[in-house]
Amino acid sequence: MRGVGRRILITGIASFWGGRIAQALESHPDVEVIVGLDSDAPVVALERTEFVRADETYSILARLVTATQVDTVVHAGMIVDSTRGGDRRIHELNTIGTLNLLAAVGAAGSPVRSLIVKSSTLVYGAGPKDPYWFSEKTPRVAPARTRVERSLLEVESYLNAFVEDNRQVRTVTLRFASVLGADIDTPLGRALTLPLAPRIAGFDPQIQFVAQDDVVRALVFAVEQENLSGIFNVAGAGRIPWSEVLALAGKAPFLLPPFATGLALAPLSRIGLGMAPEIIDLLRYGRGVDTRKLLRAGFSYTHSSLSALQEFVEGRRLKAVVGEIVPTYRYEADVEAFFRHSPAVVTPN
């Protein structure tokens, strides 16, 4: 990483990604300050990241950016799974939270020079007329049907306008494919832990995965590469038919009807195992994204789609043997105490 004394703020520090990014950046000796912002406390061990509690719209961000003089913001807390929040929460966290973030980053006198945003390939949708591969410039074919997809498209439209008006801020948007990892609960990972994995009758979509470690590595890469800017797809090489995914995971299919699929899944929803509508579309039509742009920028993956799946299957097998390890970390922080006493706060001369 170039430069000395980087000062970094991470939104969504209580999320899996926010905590893991902070852990990775703590190992960089030239990162001077890391501040994590969220409405909930972090659930992973952090040695020198300072936690600030805020509401889900990040209304405190402008004050925090000014007080800490951060030069880099990593926006890691957006919801990309409809089952993780209702329409109101998705709107507040994704849309309003991002608007408040952009207002703070683009304010007159703002110290921020780099903005990294974790987005999703959900912005492309999944439909019968889609291209085999979406590049970063390929438009979505069909209108968004779900609240989470609409919110992500709204966020990216705001980002596009922000980039036009704030050329002084290096902005990177990373669109991640479906994530698999033994340590994280994701929609397709959840589907592959059920006794019978869902499959829509008459469809065998091609699925692309990205390993959880490559997600963190890509975000850290975007922080490190100070000449990097723009929009980038992030996914492991290759696509796998869903039938082959189930076979490799050792799962028998739970066949769903091609029509009224959501209704057929209603019993699972009642026991907390529901499937988001955007994932139903994915299991019907699949999706593939072209990742050459990030590769040309110098990023290297540790996993293909296939090896990400294989590592996930092996990780789940080991957890079934040794059991889950539940985090016991507890963080307490008071906002005003942070502003009064934190060494991250820069006192005006």
The other form holds:
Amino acid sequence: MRGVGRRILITGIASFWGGRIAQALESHPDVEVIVGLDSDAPVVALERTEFVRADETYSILARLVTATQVDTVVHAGMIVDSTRGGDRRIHELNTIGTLNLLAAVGAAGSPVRSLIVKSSTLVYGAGPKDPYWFSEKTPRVAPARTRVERSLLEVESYLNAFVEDNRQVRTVTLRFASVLGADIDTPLGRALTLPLAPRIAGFDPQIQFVAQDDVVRALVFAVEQENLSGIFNVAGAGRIPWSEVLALAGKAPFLLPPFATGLALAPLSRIGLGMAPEIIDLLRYGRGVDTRKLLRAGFSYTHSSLSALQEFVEGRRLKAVVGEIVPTYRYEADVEAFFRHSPAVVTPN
Amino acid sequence: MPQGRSIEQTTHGALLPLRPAANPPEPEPDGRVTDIDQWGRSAKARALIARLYGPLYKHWFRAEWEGLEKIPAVGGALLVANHAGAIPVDAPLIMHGIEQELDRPVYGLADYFFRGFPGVGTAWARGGGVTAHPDNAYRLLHDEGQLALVFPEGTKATGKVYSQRYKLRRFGRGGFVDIAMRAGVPIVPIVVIGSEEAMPMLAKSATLARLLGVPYVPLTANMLLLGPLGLLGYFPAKIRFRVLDPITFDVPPDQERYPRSQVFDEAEKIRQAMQVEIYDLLRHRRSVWFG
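Alt. form predicted together with the partner chain, vs. the form predicted on its own above:
What follows is the entire complex, opening with the chain shown before.
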């Protein structure tokens, strides 16, 4: 009894992004089925998404894909922030998880026709020899030192091979710049919520942001556009010097020494004020990406780097007065199952 | 800023308000608090530098130009010049000169080396310095139609000792020709004399350079006279610039790559033309100090 609508599987449903994409797709009339996969329960309320609990490496994916006959997989579960897990977890989730996913999607008889991967501009690194705007084709210059960067590079190289071997699957890789949003905890957002914001003495890098809404919109765009394939940078227009970011956010700088910065940060991370190591290079050299490829494909942004920052700052101001405005949601398996499957629930036609 | 996001929309983790897209990339200025552009250059910083540099340019070096009209008043062009002096004075002088005389910004493409130094990198960027990456050069020249200045000899030229003065080094791998071809812009060669005598390098230490991770550690005549201050104190040599005829290439722009041989030939032709002009200027120079 399969209908004609799209059947979509989302990995990392418990992450902010997974949940938000599911919410956005739920309101889509063309989307018939949404299956969410994660090792943890969702953190946002979902109407009709079916949640499946998996281990971190998504080993049940092959079975799940066959059983649900999904035509689209949105891989939103990768860790792009070192503070979200140790090296082990990053390796399991990003590298091994993606390998399992690619195996399932590329298996003989697989029903999947579209694969959307949420990657990060961390794949470009940040260093003194970098161009100011990386295009999707510009090779990385700086060596990858952190586990999260290495895992993303591994994932993208597996993806390249996957694309070559599986021409029947439309593969879209979206590389997102530093995300800012009032509702999401990101490395730079965290840096801007501390009483003093970190700044490396003598460096004033140009930073490019992408607003949280544009992240979800870009992922939904990639799901919708059935002719879109390839690698795309996603970031707001323009770059802002970090000193100006601090000025706009009304933060005084906490100056870090330009040499042995990591060493100076070690005691801070002991007391929970650590910064992800991949951020240190970013705060030294900055990073920019050329976003024209996605614009040419027809995507339009609601935010530039500047307006993403402004919205973030406004959101912080509101939070400072009224506290968290999004009440915490708790996933209860039997409640969710009741609403989805009980014959007592009347579904409007 | 997009309007109309109400608090109701974000409570109870409700559907994300997927707003219709605003008009694509909004123009930046409103809301910004500095005038730092996308390359890190600041017009205000430039004006400050001009105030400090003006007297040096005018009275100390008494810079003089020939053929300034050959630099295009609009559109992109790659300015190519010879490089000299342990701490080269030619780059800031050319940038200052063209900005003053033609009222056009000049972006100086240079080795990434500066960017890694605290303070130096930032100041350099504010003044119009840009890391010499092909992507950067292409964007400046092709997409933005700016003037970009490049020294194809690189640190091989500034790191040469006084006895080698005015002998042009190899022009890198000809990357500057490749970029100009790709961007479809002319190359405008500029030759400079006087820069070698402003800070002559007598000797250099390869060991110290390796230890410090810099291209060379110079011992300059200025340092002998002034001590470490000599790194900043230039001799008042008369500086002359001559702009040569712009060179356009008869190739289609935006090609994946251009024939290596053609790129090398063109680079070598430009190098020889510049060398000839340098000798010509030197032939007519009566005095290092008075021109």
